[in-house]
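Only one chain comes next, encoded as structure tokens, the form predicted alone.
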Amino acid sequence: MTERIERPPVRELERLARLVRWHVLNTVTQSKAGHIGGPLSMADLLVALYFSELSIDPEHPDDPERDRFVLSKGHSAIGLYSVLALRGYFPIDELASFDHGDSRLQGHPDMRLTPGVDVSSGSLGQGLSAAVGIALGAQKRGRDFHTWVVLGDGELQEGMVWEAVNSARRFGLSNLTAIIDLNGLQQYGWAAQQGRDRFDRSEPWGHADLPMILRGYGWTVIEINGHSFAEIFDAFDQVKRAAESGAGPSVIVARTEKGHGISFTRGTYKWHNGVADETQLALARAELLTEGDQS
């Protein structure tokens, strides 16, 4: 049965956001292949709302009640199968598995193969879309459950997403919420502005009003710290009160910082992807895991 647990102490969930980062490194290094910043700054949202948002049973994984999920991100699949994991979806021994060729655990979610993946991703900017398929056909066959979809900075490029945004408001789709992880930077990209940009290269939304021309749409726009969760807390409670009042599709701007919470990825764009040495390894450890977690 489908059902949102107990809101954990900010404290537990600060140490779980901690536990995730660390699985994306070390499971990475092992496997020698995958992604890192991405995951990285995304990861207390994704833990914000698989312990204490989403009406989910780790248990029933295709309960049809559930609220559903899309990482539009899809390189990024490490970090969702770190707190799918740590969730209860399968054992953290599986992460072990990632990216080989007879895991459960690929390079990118495939619904076919993953418990608690609703949608198959990896080709950026499509995500929006299937959500607003998803949510739709929600409202049209009378179904409460809500979808979320987590989407990157860079892929907002795409034509398609904005395609999506303008569908999503004119269906009034007060069942869907985007969370954009606007971490301010993409693989490849321009070299920086002086006084302009946060990190080593452009941001791809850091010379536009992106709350702004989202609210133009018609979208119910919530700008937070995707690193605070006071803020993505309150950020839920305002999705709440949206879509009740049916006020149509909520976004949450989530400002992070890519590679963030551990030292030497946090803030550039080499640890888009990445395999640290085992040096680098020893100082994630220690920056991360502290007695009696798991690693």
Contents of the next structure:
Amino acid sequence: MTERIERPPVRELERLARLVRWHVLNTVTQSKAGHIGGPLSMADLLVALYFSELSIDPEHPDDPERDRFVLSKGHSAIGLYSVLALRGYFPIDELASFDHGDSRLQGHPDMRLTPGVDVSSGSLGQGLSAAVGIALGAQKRGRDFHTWVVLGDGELQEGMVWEAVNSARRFGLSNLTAIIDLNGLQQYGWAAQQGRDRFDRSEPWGHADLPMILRGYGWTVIEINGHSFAEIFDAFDQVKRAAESGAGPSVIVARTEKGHGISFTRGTYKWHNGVADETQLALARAELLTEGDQS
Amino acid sequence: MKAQRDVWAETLVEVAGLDDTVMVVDGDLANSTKADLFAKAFPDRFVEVGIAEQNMVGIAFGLSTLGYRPWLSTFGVFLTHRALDPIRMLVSQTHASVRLAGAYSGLLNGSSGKTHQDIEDLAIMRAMPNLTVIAPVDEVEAAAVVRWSCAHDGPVYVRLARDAVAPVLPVDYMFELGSVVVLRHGGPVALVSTGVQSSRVFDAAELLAAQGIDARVVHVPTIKPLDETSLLAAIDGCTHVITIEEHTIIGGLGGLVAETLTSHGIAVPVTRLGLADSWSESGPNEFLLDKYGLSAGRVAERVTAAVLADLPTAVH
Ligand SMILES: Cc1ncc(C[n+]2csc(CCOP(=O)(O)OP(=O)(O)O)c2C)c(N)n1
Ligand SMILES: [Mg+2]
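Switching conditions: you have the form predicted alone, so give me the form predicted in complex with its partner chain.
Below: every chain and molecule of the assembly, starting with the one above.
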């Protein structure tokens, strides 16, 4: 049945998020290439969505009534795959095929191959437009589902994103919510300015008031710490209220840390992508897995 | 005589009455592309995105996931260039049923000049896997192609012209994907063309006949997927093939024909006429067609020259 599952206790969600982080690092390391920092920064947000918010059914991934999820920052695919696997869309063992030839788990999400992937992505900046089209189509067809889309903060430099921000409001899409993974880093970016930036490079939106810009476009803007389940759930509640009141699209600006959850990957652009060596992998295992967790 | 853009909009209105998946997504050009006709008839299935072509493509893709089969309404140049990346990832790679109507393609777009003249669309779109690429010749074929596209699963690019040309096909013409159409029998020279240029080439053949050159005229509506056998049969017995297109001579129809003949080991000279790796300019239609060698008279002249020289070179 396509439905929202009962919200698990926060401790369980935290455990799932640690598992996701482990699968991200381990899978990418075994595959010998892939992105780390972006998948880790959005892990808590995706766990919260898939394990409490989205009305979905892993047994029927194409149910027309399901909520839609668009990972606009497609390079973080392994993060999404790990969550989908834990949620039951495909076996966890299948993660090992990530990036391999003949795999359903392509380097970037492919809606025609992977159960649970609603929209293909990889070229940054396109997911919000796709989500606007989906939400608009739902409106026209009289469907009740909600459309969610996750964007990177570097990704917001793409002009197409702002075309879509404008359209979403013009079309009054209260059934659309964007989440910005504001992890303060992108792939390379600019040199950090001492005392002004959170991490080792300049913040993509350090020079501008992003929430203000989004408010100016008429969106409902909710600012949270993207690693706090309490704040994430509070944001989901606000989204629901905004949607019910027909306030137009909403956006959760989630302040996160790139590479969050693993001591050596956090807060550095250097772990945008990469693979761990044996010592690092052992350390990550110790930091993320508890007894009883499958590795 | 009717312009293809009028035919496009009228046909869509007709089909949309029976098929509720037909939609139009516009980029602030509905009163040029004639999508305004559709907007009036089906306001609920008309989406005005504004001047944001990449976004248009993304939105059309999103709508397609809900079972709609939207047509995009903008100038071809802004689709095949400005919005190419979303077309590639969201439409072509996903095999979405989005219809890319490239209005105002080629040189003739109301004197707008090179910024608006799409002379690379066939080369670009033809290279894109999954995409069906069609360039109808006249109003009859345009209507047939629009109808065909509405019923087709998957992405289609349709090259449409702004201004009317003399119709060359009978009203009961049936469009068949891939097949070429012999508009005029003759030989041993085969003139191969596509889109509305085929109509001008047909007229050129009449001029050539008066000068004693009997040319066959072959129209290629489907740039992809081309039924190669049908092309080979159409040029069978010809000793010189001349392609003429309102497009750059690189990678479009000329490329397609040359590639096809080569891969079948057919060793006839192929002369490619069109824009010889150059941009065009503003000007009235007649001026542009003459200057760039695409009017019936200029085509006849260039064909004569090519036949006399019988050299497989591109002549501008
Ligand atoms: C259009 C496009 N340009 C460039 C890239 C290459 N690229 C992949 S990830 C990335 C950085 C993304 O930064 P951000 O959006 O902040 O993502 P995150 O920090 O969450 O990894 C770049 C430049 C791309 N995938 N698409
Ligand atoms: Mg970032």
